[in-house]
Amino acid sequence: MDLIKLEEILFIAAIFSYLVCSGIYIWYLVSRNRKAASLGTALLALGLTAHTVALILRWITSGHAPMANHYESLSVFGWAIMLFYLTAEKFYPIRAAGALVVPSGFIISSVALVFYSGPEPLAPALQSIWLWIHVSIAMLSYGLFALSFGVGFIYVVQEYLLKKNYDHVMGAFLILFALLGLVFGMWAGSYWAEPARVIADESTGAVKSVWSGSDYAKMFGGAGVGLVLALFLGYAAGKGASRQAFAKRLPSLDVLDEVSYRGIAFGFPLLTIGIVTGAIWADQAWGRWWGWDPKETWSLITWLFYGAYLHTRLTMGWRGRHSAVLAIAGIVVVMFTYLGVNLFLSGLHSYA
């Protein structure tokens, strides 16, 4: 067997474990069995260890880092997710939470193999060692973000539960299943779509998408669909979650802030680096240090957030649900940065 069909399959293997991973953590938050809490961390770790030979064997083949293209830079997001939450797990009580990380994870691989593609030589501007350092740090800080509003989240409707506030915890299901509906959603239709791409500008290469009426329709489209689907599935989350004893399945809120900060406090040095390299790389690619092109721009808008999420929790004494809010709207900064600003707007950073 060749190493690029081994690398799909352990790819897809991967993906079939986080699957099935994502289901019994849910059923470990119903029920509570401790059988299958374990179960579902062997499972995992097992399944992070095919994603991360796949990953290797991408790089033997391709001869380059993974990060190349969306599919490669999807498979590390989502490993980054798995990697950072088993982790938080070994040294943290929180399984329960895995409810929600673990099927953020998996939904962020299964993203990544629409995107499949085998290997490819790469991009004139991508041929510098400064890729793996500059994507790899910036993918994890990214990972370390997603585990920080997954376990936000489940603090916000944790504290609505010992409230008995059970018409906040609908809503809180309700919201977040819709933003994510439409985020993946027109991700989908955005798939589909087909827009012309043209060099924006001739002096630094920078490529702009054109989308036609059609191509809107599609990611609209999508977006409607994923919508519509999210509300039903917020429901029924919401509608469980919203009982009395299902505050005793969720870990202490004292645990579920110290872990979504520690998230943050890891994340943002390594962001720090990552912008560092990324500025590193552009000098040697277009002999300038920043340009403000849309994803510097972005990935210093997400530099700032979160900066000040630990400025006021280190200096103003923001604790609990404030904290807690950031943390879950932070994501939807790096999902622009990562993703909407490849769809939506202009730069020298299209070809990812």
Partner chain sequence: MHLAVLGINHKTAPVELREKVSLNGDACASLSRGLIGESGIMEVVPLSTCNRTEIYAVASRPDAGKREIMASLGATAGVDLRELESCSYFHEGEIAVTHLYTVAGSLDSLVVGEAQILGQIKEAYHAAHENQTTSVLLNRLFRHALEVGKRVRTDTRIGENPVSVSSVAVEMVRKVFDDLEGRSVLLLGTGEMTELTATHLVSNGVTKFIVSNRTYSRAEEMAAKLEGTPVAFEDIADYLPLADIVISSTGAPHYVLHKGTVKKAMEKRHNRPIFFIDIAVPRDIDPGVNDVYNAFLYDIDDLNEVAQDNAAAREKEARKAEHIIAEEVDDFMRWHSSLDVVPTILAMREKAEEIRESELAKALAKFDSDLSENDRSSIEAMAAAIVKKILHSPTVELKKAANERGGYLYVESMRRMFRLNGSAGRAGDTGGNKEKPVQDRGKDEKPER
Contents of the next structure:
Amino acid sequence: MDLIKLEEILFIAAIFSYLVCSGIYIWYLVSRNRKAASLGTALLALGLTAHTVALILRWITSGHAPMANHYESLSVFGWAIMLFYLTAEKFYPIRAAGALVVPSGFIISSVALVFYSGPEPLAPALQSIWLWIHVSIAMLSYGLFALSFGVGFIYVVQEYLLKKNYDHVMGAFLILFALLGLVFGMWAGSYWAEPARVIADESTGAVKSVWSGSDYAKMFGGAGVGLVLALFLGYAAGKGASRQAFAKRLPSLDVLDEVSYRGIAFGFPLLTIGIVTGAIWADQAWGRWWGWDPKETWSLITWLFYGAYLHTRLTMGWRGRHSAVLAIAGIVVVMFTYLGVNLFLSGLHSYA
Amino acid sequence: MNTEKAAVAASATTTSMPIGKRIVHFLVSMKLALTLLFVIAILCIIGTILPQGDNVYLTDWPNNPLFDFYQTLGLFNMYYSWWFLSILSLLMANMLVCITKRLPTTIRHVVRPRVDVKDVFISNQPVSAVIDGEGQRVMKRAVKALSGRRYRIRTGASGTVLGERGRFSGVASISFHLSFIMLAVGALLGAFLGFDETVEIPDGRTAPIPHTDLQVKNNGFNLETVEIVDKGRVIGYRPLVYSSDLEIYRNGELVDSKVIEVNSPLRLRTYFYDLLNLEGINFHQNSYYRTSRGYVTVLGVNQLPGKNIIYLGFIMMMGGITFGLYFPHRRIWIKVGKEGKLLIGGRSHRSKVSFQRDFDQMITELRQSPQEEDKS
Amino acid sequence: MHLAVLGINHKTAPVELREKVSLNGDACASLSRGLIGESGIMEVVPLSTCNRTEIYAVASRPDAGKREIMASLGATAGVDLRELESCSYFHEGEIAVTHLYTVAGSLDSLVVGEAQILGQIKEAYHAAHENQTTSVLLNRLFRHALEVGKRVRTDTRIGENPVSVSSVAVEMVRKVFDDLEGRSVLLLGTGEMTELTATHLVSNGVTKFIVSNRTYSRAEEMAAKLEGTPVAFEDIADYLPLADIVISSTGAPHYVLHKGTVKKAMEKRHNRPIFFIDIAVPRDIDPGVNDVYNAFLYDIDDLNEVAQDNAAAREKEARKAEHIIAEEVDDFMRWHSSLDVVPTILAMREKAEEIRESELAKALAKFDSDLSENDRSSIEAMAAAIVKKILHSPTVELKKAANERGGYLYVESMRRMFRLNGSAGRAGDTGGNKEKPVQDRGKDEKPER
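Given the form predicted alone above, produce the structure of the same protein in the form predicted together with its partner chain.
Now the full complex is given, and it begins with the chain already shown.
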């Protein structure tokens, strides 16, 4: 059996099951059908298993941890989101939040598919035991932050519902969908773009994409279409959610607040360890543990952000919507650190 | 009820203080810390947008009429500018004060926790319950339930029992914050006592190492590459492995040698028990480039006294934050009240909902099965 | 054998009559014992709650039980027969089964979806069973009815949408606080609604109450009931920071709680959420309170809106429940019709004829053409006679048993022994000895009793 082919098939199967799961979780929120609930969880667990096996196969076929390019790290990111969501669902009654978190995990994983590439040899700088320690821990923390974001968003919606503030419910949905639509549309557009690839740095073998006008047109066109579609969807979702009956389907504020906090409380130490292992690795590779490289700086910004979140909560007694809004904003910082830096800023981490 | 009322009234406001006191108050406050975190984050963002260090000469900025002024301000060397470092120092100072303020309480929690408490203290805890039945007997089961939940049990002089978990959470948090001081100290030691240089050595040549009496010889640069194919076209070569065979000499005498790679540097130890890493010199294969006469190794050579302090800081940081957040401090007091009923109440520093759930579950257990437990 | 139900309920009879006809356990027992044996009545189960009194009975003659049951009920309750007749309903056969299942599914209740009725049916059945006034048919019917009631509760969400204002209030509170245990409640005013809501809160684990009223003595009274603390009305602002839930229903003509007061209280609470329930008209709490961070305010209109939503949702679930009930009635009727004597006898005969014909054909084939027409017909006659004689006494006995108490036992054993199909079905399965306790799920419902 061709393991590379098998890995690809398993990964696509996992993504397909995530897609179906997203549908089921949303359907559960609408219908509250108990069978849908258990079916969704079972299918998600199945998809996660397939995903896990795919990652292991990639590790075997490439000979290194599957975290060396965008496809691999996005795949791990999506995997972490699903893993932590399932874990949270086991301990807290937050299935309703799955209607947002599971689709997020699906989107991340499907974006990984856009970047799909076969197993590649590692660049010299990455040939280290620290690769999988550093990247996997960072990805796990991102997964937890994504969980906090999703649950935090549900918190905000639930709070506005309980305050009978339907305009804000609609606003929250529109903003969320606009963001998701923009990002997803941009990615979908870039999938059709065909930028020329040239060597950016001979010594590292880093490849740079040179974007032509038509490539940009495709990307922004995709973003535009995504935005419009998403706004329609967001309006429909906001309309559907603007009822007291919907508040009853969502978990209690207490639980949402705690899960969103715990995601960050577990993610922050992981992010800390991720940054520190990165520093140790950089010290080993280049003889300096901190160099204000854009990726390093942005991970510091992310870290400062969540550090501030924890301080507002633990020492200033913030809770509720303010914390939830921070958890939502956090994911924007995380996504910029993770993807934006590679797209817009150059630095040592631009390997893919 | 009166004590509760008093407790509410006790949380006095700070608005009536004189200006000077209020400034001092602000300097040691959490608000300042958060403001500084915010400011540093914003500055960091600016730093990633503006070209930093030598990179600025690759851009159009030097042609700007105000370039020299910007340079004086340190805009293009922001992270090392006096004002950025001052802000960092201010944050450190604020942190130190905050830690110092918290230290006595933290130490008391660990060394001399409050065990003997009044009835009303227990019933005023965030979670509390009263269990009917024979107090002493239920107490035994409650203690068993607590130790089953990995609580550390202490019994006070009055017979009050305190169960504790995550006792070192506060210490861990302090260790986490102190780790930044360690990093700062380590970085300062490195900056003032050490050096960090880039040395370029063509294949087969020898070059002196600045700040030292060492010479390094590049005995051979080795490179393995693989083709990069894009849309069926070879667009370049990706290095798979590159290494330099180095020999280090002092006054013509061979000191050490190694074939170094990116992740495998040569570490020169002057003496073995150099605990503070005061004199270790490291040779890193930072990069390479090609000239018409062959390859040139770009060597990073540094001596960073205080590196071990930094690594100790790393350990304190990782351990501190992990223990601090994963194992929150939880306390539960149990006491037989005046009417012979069992009073039980407690608090958790973090994760309050799951603490409450755990607590409720325990209370339900205690209320449910007295007979079964008595039999066994 | 005929199944029937005679009864009155909250839809057909005024409460005065229902009160009189309502029977306690002993009355039920003596009534059923009196009925058994009279004019062919073989099984009786009386069911009596505050909203209904129904007598389920099995009798040998159609309609025969009706007069006796009516008379007996009238006599026991001491009401005029004509009055009783005008307010009562009488269902037979399939309609009676549907009626019981509808009652068990709580679709016939005053508050659709309430949980108590299932327990009440269970009690009534167990009492009758102990009183030995039930046999095969009602045993199976009631056990099946309990299963149906349970299925309605698990397969639909009929019990999950509270429709009373006080339980809706608790439902919304639980959307803020995950767990009500250990929460403190501040009661402003001591009206009936306040007390009702407080009772709901107690059943959800709330133990700490602070009670305040303009008339201090009333606050003391209520506080004593709830084991809470009475406080003076002027001091409520001081106690506000201690309360997680505030229920207000004073008769004040103006706002009792203002936004500013709540804001100050929130500062002292360090922004821990607080839930205000304002059930007073005119309102007690400034609507602006809802804009305070982490303060949630529901007034009577908000709660009514949710209650109406819930009622609509219940209606929807009731349609689902009706489907389930129709299915289950079909099941039961299939089993029931299999127990009729006439079709059983017919089936028995049919089977015997089949055997006779096939064996005859086999035997005759062996003789080939050696037999004369005469021989052949005498062999055929012999076979027919054997079948007829063997079947004669079982047929007679079955017909006799049909009019006896427990006669279904004969029918069923006959069906089993002759392996006649059609005796099994879901209704038959559930009638076995496995008996699971029926759980009472919703706890915040108005009981039927």
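Keep in mind that what you see is a predicted model, and the values were worked out from it rather than measured. Throughout, rigid core stands for the largest set of C-alpha atoms superposing within 1.5 Å between the two forms. Residue numbers count along the first chain shown, from 1.
Trainee: Once the core is superposed between these two forms, does residue 253 show a C-alpha displacement of at least 2 Å?
Mentor: No, residue 253 moves less than 2 Å.
Trainee: At a 2 Å cut-off on C-alpha positions, does residue 183 qualify as shifted between these two forms after fitting the rigid core?
Mentor: Superposed on the core, residue 183 moves its C-alpha 2 Å or more between these two forms.
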